[in-house]
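Only one chain is shown below, in structure tokens, and it's the form predicted alone.
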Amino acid sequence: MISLSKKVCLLGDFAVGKTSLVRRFVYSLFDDRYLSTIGVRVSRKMIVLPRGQDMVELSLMLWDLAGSEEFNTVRTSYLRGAAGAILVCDLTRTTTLDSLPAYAAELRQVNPGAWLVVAANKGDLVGEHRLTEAQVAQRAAELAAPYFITSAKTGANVEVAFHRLGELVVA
């Protein structure tokens, strides 16, 4: 078995859900509190996938930083050495899909060769939804990068959008 350890970041803007979803993916918790993040903070969670003919143990390091509308300087020193990152989207704000590509080029100005995985979250609230599967395809494909419809409240795509994400940076 292989050991790996790769830096992964969660963008997206204020209150679309990165938090819950590392909590959700990290220790299987949902809080539906909101705790607004300051700066970054870190997690560290084990996966194990297959590489070829191996197995890799992937030690996923999680930095979830804080959503903003201005790109600055100390987001950009968090985000070096990433190799990939899952941006976040709410699927009951339209404006969040739309800030995606500029957190994109933000990570591929500092790591041209990061992966990237787009996860629409607040899946499960069905009712309230702005954006439609569609325009998240569409956004995603701009982007290169594979989508899931996530929901940290309910686990739905969780596990396999970060799984996604950890089989792309260890490829």
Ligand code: GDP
Given for the second form:
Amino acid sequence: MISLSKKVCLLGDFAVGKTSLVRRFVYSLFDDRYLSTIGVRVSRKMIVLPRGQDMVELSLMLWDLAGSEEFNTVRTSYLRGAAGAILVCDLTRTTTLDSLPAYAAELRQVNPGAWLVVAANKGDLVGEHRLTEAQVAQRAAELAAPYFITSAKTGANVEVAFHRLGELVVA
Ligand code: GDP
Ligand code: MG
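Could you output the structure for the form predicted in complex with this ligand, given that the previous block was the form predicted alone?
Entire complex below, previous chain first.
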């Protein structure tokens, strides 16, 4: 068994569900540090993945902005060293999808090789959706990222989205 640790960031507009997705995924909270100086919460979750013939024990360090979003002041330290990111949009608000390329560009400016997975969240709020899956798919393709329709509320596709990012960052 190979053991690795990777930093991944949650990126997306206010209230899209970044913190809720982390909480849902990290149901067995192993480590939860609050870096009050930079307003970031770091959670740790172990996942086990195949890589070729080996199994990899991956410790995912999940970085999430805590409290009010003051992204300008934390940007560099927040992104530095990230192997990848979950880009989160909210299916009930079209502008949240439009924001994703800028987040991706900022991350790739700091870490050119960073991997991305798009989580189109609030999949459960079916009657309130203002974005179609086709729109999400097109944006994700432009960012060369896989996408998932997630719900932090029901848990739909949350595990699979984080696992896909895990596979990408250990590949
Ligand atoms: P953040 O600002 O991106 O961290 O967003 P939060 O995780 O704080 O979530 C913002 C609001 O959206 C909260 O009221 C959550 O309960 C709600 N929320 C987050 N994810 C979902 C979801 O998948 N479905 C529904 N119905 N509500 C969600
Ligand atoms: Mg949050």
